[in-house]
Amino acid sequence: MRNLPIFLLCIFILNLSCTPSMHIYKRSQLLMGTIVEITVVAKEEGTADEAITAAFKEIRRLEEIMSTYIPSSDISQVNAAAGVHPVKVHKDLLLAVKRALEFADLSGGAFNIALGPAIDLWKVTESTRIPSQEELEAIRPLIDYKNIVVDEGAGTIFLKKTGMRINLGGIGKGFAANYAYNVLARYGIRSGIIAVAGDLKVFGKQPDGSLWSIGITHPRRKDDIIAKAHLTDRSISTSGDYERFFIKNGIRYHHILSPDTLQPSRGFQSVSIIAKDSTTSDALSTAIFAMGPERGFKLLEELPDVESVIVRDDGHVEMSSGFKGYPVAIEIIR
């Protein structure tokens, strides 16, 4: 530095002093039936605001294609035509369903977007009625995901049996987080967090260079966390029995159903999955929860670059074996 010409030294010092500092900007919006919060690191508020607005717009676009609560959505049209004819759909729905079927095969059917009729029977968020076994068995022929036909060439989806209904609740939020991330990247945002309920896409670092800290909710103490993950360029998704549930005769009935029993899955209070992308973390958190401890842990140990923090039914916290050397720090708080 002593030999640097005076004029270059002056330019160097001037550039340092004029370099705009980076700031954190955050906004939230009600989308996909939940609160979506987007946090970005940017030099100026105007840049951040424009990028976040575009990301929200993208999530809304996907919602209008993939929500079963919107009668005009592509997925609602597919469900309405079940057993009748294929439906031409947007390429993004085609991709989401294709990815969902891949996770169905990977999990041996534990991840199943064809559970729509069972979800409708339980109506966990609307009533405390428990469907009879006879009712559940009557719809069993309608929940075989292999009766979902995706024709990429024609751009259509067809449900082979009348009464079938698909639902992307186990993958849609993670899918949307990935799309929102792509939008932010196009606006030059290199660091931030996209949180769509329990599905978070974390990228880059904080302005001071530190990793982002993400709390994993305690499944039995609403305002506490069970663990803290320090992340960059990873996604984390949590599926639990504590968000949508009711308790009857001392038994907790929640919204994550087992395709085998068509009853709420047992064995876990929560499953948090860390993976490279949000679609994977979202689908696997649902799949592992539905599989139960024995099958779920076995699958986790077979998957590369996927790790987990799991709370069993008895409250015991377990981590997958691959965290040593993994680019994520986990702090168990209990």
Ligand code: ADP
Contents of the next structure:
Amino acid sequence: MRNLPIFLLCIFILNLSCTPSMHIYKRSQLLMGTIVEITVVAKEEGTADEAITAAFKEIRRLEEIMSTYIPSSDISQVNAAAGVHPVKVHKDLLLAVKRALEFADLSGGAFNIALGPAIDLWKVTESTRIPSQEELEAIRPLIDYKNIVVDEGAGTIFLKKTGMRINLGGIGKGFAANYAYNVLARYGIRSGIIAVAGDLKVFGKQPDGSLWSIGITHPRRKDDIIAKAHLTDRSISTSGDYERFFIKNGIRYHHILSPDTLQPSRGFQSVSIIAKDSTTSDALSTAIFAMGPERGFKLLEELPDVESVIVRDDGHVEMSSGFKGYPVAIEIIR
Ligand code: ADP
Ligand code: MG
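Switch from the form predicted on its own to the form predicted in complex with the ligand and give that structure.
All chains and molecules follow, beginning with the one already shown.
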């Protein structure tokens, strides 16, 4: 997660305002290879600073456990011991992997944290080389997520085959946002936004009592938004084909892979998911994107408490039917 390019937040925070007693404070820091922006409502700057500093520290702590770019991280140790022995890991990594495996099952395997070897072959941010299908097929035996063994009693993770590598790029940022939220809550912060790039945890309301307004980036016009979500006590995540990609011979190659084809998944420009917690919104936005329209829409309709705004590959915008009675509103900008 660390060496991702710094990219513009794909979701903008809009309409900040304040009342005389409560104010909005906003800080950002580079963490998990991206910009993390934390907004809180507090009476005094000192209180806000203390809480935000502790929340950043929490995200850094998780990064040191879960980043494959840090050789000493627990996840790197697990990958290094693939096919050899189980590795005792921090309970937070155990939990993140457990949650990731739940989303793997939920998505029929489309969300797959064992895709590490395929992700490394593509390296869409570092090179524009298209791996051959032979190269990709050669690593297929290494991407079966059923070969990830989580032993909760022993506190270990074991990858059964040598060469396997797990990668939490599709869930780690949302997972970290939830933890940062818990830290802010411990500091008495009741309202704010934690934005780990395109994964946002939104809680409470603005000082004037209004909902927070979150803009969803237009996948083909970076400075525009395609929709505005007005929400409270929900998380929103966007997965798109427009942040990390290259174009060759008119074809866009991006960073969300279909485990079936081992190629970038086709059918969507972006998938935004609104859910109760940010681990769910992060994992599901990646999962639905990887599933593609046919399977993705079917799963979305089955899930309670999950709403979506989706841009198809032809630019058509679709939102889920369930916004009625939901503590959010969506405005599509045309
Ligand atoms: P971002 O990291 O840009 O916020 P996502 O949350 O959608 O976007 O995660 C994309 C990342 O997840 C990729 O960079 C890669 O590390 C990983 N990934 C790619 N394809 C899959 C997949 N099918 N299942 C799970 N993780 C994936
Ligand atoms: Mg994701």
